[in-house]
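Encoded as structure tokens, the following chain is the form predicted on its own, with no partner shown.
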Amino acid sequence: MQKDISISVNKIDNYEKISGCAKYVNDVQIEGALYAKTFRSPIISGEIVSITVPKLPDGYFAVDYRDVPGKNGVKIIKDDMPIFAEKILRYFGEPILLIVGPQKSVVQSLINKIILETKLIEPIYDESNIAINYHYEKGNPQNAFSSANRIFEYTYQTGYQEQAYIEPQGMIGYSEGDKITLIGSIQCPYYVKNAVLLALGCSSEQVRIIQPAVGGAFGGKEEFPSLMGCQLAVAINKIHKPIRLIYEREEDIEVTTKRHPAIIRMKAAVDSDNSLVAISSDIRLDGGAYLGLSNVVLSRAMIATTGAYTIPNVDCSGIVYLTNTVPNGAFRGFGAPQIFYAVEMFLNHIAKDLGIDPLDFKMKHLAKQGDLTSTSGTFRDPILMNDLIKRALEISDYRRKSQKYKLENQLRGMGISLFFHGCGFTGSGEATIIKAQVKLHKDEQDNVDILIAAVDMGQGVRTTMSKIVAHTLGIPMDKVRFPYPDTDFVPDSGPTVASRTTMIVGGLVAKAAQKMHDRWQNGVADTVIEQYVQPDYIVWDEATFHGDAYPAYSWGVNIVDVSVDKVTNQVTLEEAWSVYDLGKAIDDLVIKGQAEGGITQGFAYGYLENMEVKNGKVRQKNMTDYIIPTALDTTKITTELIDNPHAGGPYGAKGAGELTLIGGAPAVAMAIENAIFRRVHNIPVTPESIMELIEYGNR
């Protein structure tokens, strides 16, 4: 083994992915499997008066809420989303029933013949239906605002974003006796299992979840597969035959969860020394038709309300309101991209109003080790933001280029964003909710199996976990095996979300490997189980948003150079640079691959990916209408890492997956703003909006 764990190795799944032999859900063949198709609400909001299903041929079935033996609710947080609609329809495309049968064409024709009579209810698209309302304070913001030298207020708005994973949502299932097995494109095997247990009202031994190869997720396969899993399990429980439920791309885009649109009102108090003494934020998220994970998305946004800065007084409020639109949910960054966009642009605009260089203004307020977080926790680890910024400025030549573009007025601009991301679940979530457990098993041939529920969805988990075990045990990588998770064999190590997999789960794997190492006997089988124990210093009050929200933080700087076409207003990314503190990279190329993909997705959120819901319906329903970056839309990206090992992570590793997306949108929006000499408040900054800004916008 190499001495430095960061030295890259071939990814474990390279061959199966490159050769095309990796088996995704749709590649799994089960003899006699039936096809399922969802009959969905054709209206935005209303009541079901009657449903008339055509006479079904032999071997065809209808499955609806009456077939649910347990609770007709998807176990997420509030369980407010029904598996199948019973009476009330809350959004266009809401699932009402499944038609199941041996031929897809016949299934579709039967769907087309269903007659649904409804009574329309006036849909809600505004903020009138508030489902969640949070508030917290730090210091004495009222006093700070009353004594301020100047007060600044601006509003920022972010739109939807579609995960656009390569592989659409899909699941296949079958029964063996009284046991139901589901094979799904998922992020969280135990989320699906627990949801199915509630739906079927059965014992844990009667449900098995298997994860095959997964073609991307980005949060979109966190909670949504629980809905599909419940529907499929209910159908299998009724029909007792294997069934396939695989979405086509248009259906996937139209009815699955998106990133929450946000309206964020920011207010700041500045003293006579041009120092920020208080910040007030009002964060409003559109949850769509059901709450889902929206309250947690909101809380994570609120926790980051001061960005990468220390501000002594904070007044933060947030709401989630429900509308008759497609439900919104998990997406890489989980609330952080919305708030960091607003905070970064806000400080940028304050500095411009004060006549101060925005970067200098931000650096004056950077958080430092020992400072209090926005929630009055403590930044315990060293914060290397000054080093990250210095290096990013050097490799990008940011200062010189920015001044040059400003003087030349060539519709060319540079943008820079500073940001962090908390690693793991907020507060005591890891200890009280997740309670992660991992298992290592060594056989008599000294092969070691990693038995965890962590999902490799393209981000390289199988490789990084295997490296951790191999390095700790001092054995070759080919002696370590990481089978795809199967809930019959792996313990619940928690979901593959929240930038927790390497730091939290990998940390447990490293501890288990060390125990195995300490008692290693050649040719003797051994099993080690390790349970998560929360550090004593983590104290968090969920009700008051007070204390340490995270055990550790990763940090980053993004810089981008853009040009704007004078005729078409089309934005071109000319070059980009990033420097990150991710603790310690377990594999350099795996991390840099994540970083390049993340920043590209973040840039696209800021200027390219435009999704509108008009009159309750998604207007961009396929990859022709919903534009994501192609190779022609990307640019040269230079990525550097600065080591800052965290004692709580394996080999010093911290979270990485979400961090690399967060700074993209504010950096590109700021670059566009500097190129066109107009203030940007809303993203995405499309050519149409640039045209309006040039014509009517403020400098």
The other form holds:
Amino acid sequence: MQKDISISVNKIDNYEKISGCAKYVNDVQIEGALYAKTFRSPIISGEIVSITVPKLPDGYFAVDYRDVPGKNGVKIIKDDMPIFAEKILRYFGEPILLIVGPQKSVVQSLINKIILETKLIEPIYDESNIAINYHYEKGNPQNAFSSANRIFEYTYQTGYQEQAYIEPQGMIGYSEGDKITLIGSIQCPYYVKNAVLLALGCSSEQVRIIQPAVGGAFGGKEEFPSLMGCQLAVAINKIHKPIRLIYEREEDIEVTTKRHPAIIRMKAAVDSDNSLVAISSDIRLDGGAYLGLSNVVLSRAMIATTGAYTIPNVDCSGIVYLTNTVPNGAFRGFGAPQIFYAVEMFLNHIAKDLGIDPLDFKMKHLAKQGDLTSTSGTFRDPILMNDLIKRALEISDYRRKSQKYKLENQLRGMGISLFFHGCGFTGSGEATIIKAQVKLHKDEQDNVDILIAAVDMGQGVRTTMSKIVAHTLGIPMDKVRFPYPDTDFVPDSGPTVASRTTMIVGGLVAKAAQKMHDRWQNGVADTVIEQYVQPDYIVWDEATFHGDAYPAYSWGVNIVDVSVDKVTNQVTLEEAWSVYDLGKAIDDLVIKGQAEGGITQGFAYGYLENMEVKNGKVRQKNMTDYIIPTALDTTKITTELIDNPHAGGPYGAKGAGELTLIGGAPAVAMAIENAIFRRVHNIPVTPESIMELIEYGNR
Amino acid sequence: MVKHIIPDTLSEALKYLYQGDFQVFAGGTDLMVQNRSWSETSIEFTKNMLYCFNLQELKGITAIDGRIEIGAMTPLETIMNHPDVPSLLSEAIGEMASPAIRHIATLAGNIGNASPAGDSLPVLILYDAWVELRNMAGFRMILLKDLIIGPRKTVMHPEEMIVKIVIPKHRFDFERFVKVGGRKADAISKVSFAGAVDIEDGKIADLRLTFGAVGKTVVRNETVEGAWIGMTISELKNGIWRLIDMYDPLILPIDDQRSNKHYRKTVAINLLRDFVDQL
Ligand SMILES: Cc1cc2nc3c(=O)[nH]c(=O)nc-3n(C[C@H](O)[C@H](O)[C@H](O)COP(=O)(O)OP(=O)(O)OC[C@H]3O[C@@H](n4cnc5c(N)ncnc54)[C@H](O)[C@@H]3O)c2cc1C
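Having gone through the form predicted on its own, I am curious about the other one (the form predicted in complex with the partner chain); can you provide its structure?
Following is the full complex, with the preceding chain placed first.
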């Protein structure tokens, strides 16, 4: 009998991380490397009239859009963001050129001496510049609304969130002949490679991307590094010397992508037996200055517009509008944290208006196996939400505590959230866009190398993948190696995003390992390549949002107990409980790490992390002013899992990385709402906003 | 080019200061941040720097004749853990920054920095702390509340430095410090409050109230405090609205990236009321 794969092993990067010997990009030393620094737009919106670069000393260079041999556009989806601004400046801090040279102090003083003449253009911060407009329906929402017993309508707002990875963005690169190699703190080696190919207009063998140890990403290193990669590649292509481009913290916070602020209007039709018969939602995302991945973020939000519930009639619209602010982008959850916050609060508010228990109301509408999803696909796998909720209520004593706090009226409250996350790319993205490939190679000593482009940014992918292979092959962990991804050696297994890595890439790795196992010969080298094949039941129409948006769903319940200080209105998390169905844990401790980190980041999104952009500029631009939780701000967190193996994932595993963040904000916002007896509509629920709610809010 | 000097003795340090264009560097936890530059390049000091962290004469804490003297280069951590240091001060230091910062930062630095949000200031001013300033010619003692006159502004002369902080020894019957930051540790204050009361024969013998981060400097008003001397605690409690009215025009916070006026003001008043409630 093989032992249960979930039983935890020592994370394979523990030693290098704890001892400090892990090499991050800034630790990579290359003889003679020059320093690059970005000269950025000092204005929020305008046009460049002239740029005067001071006379450059020998060995110093300026690199701008004229040096881009290929397309001056960063390949993301629409390539609308220039690598270097040409004429129009669309946000404060937009990159205009690089100054490159051997001494940082000289580079800095040259930057300081650049004279930029501009013509200001009135900046836009409102919704007047709509870039994306989506809409879909399920059932017949018009009928449902016109015959509804009651209609409810509320608006919810969510703020920015900064990824605050511990290692700022950075990249270093060099050239050999006509080949350029970049080493970067990235999540998606092939995204960077493909972007550089477009920028240089060169052939695939001429670009190589290597990933060193990465100090956190949370989505912040999904598309943004493509911009840096293009800039650096263009500079290396011009100068033919190794160059490093590493951001400082403030630069990083001011100019890199963040979570989209959202305004979500929700409307529901309820019939006479208090059933939700229709939901209509309008989701408005501020994309910032360029589209980037915003339309995909919007799609994910729209698809989850009915939350963890089955609602027969749906009318969902969404827009992305562009403003003269820092571009927003990928962040753990990718649209889901915004919409689940809104849906959870909305159902809670409807129930309160109806005078019924919010949890009972929600449970009555829970999605079940076989139900149609919001996009008229089918929930094929068993849904264990009732078991998850039952267990969460048990371990937290939720019902008794909620009742007690309500009667005591001591600014104490319980909050609960129910949610899911669709695993993998939306719709047929895996088959049509990503086309993942993985490779296993065994040498004559029977050591097995995992050759994939998946990035371990701390979440434990190197450990879990190695475990899958060792387990399937029945060999010890130390016979399995997971070298850092290098596009010259690993196939494109896709980006490390969308909670796809364990389920999709890990699934392919497990299949490859099984193949290798079945033809195993001691001492004989072997290579297995495995390609993603989409299950034929997945049918998705992107234009109409119709069909199965995801191959599988992970589910969760979060409960939190909070107290609000009556003197200062500060919030204390007293205790938290979670129960998840993520298929099967490949490693219990790795999941615990994801669960505790995710919920902490999710709670903080709901009540602590506050970022405002005022007149086009980020106001909280360093770690002093952008408050993220410390160990003292966290609380005791109990996490339990209920296994529900998914046939498409390795050992039944589904996605876990994003799921654990999504329920945090609605749970904590609801707990605060219950503690202060005031309706919460906007997050973060800071002490300042709690004060306002207590003074003027509705009960 | 700015000069960097590391003197070994106080008299050497004072000689440099006499030139008038040196700035004292203690733990550097404010200076390094304020003058930050691109990593791996030298820090962008605009003044000549006098690194005083080796001055043994300025390290240590002594309790004499009813007062505590704290050497200007004594790290916060040492102060926090010292048995003779007033408990409110230890408490305030315990809420400042993080262990690593407290290990090198100093009280003199917190004073010299003169930030409206400096956490030791409301407590030191509540204790009527004095500061001993020295220059080549001699020394002068000045009440801390008279030393700091505005954000980053003190009446210290360029050739002077703080050598000691002197705190009259006193145990209050009731005292309290509250820091309200953006999170539970390692945060800059949005508001802070310190209060202390002595009661003799059922009457208020001493009342001191200070507020941090709600004005250009710490708010303390002896006239308001004095108005309650000789009254009973229940008279104070009954007069809470009058007390609040007295502080209302004195508490003048600002809006910034950490909080807003309304919150700061309301919390400051709440803290005052809560302090009186708890008596
Ligand atoms: C991460 C972090 C967190 C922080 N958190 C807090 C906090 O919670 N609360 C808080 O109040 N502060 C906080 N600070 C600010 C700082 O740590 C304190 O103000 C500290 O007390 C400064 O002491 P220092 O010795 O490091 O001062 P330095 O940086 O050396 O000096 C500060 C100023 O005082 C002057 N100075 C220093 N010593 C003397 C002297 N002997 N005579 C005359 N002038 C002198 C200097 O010239 C300079 O102007 C924090 C700082 C950091 C980096």
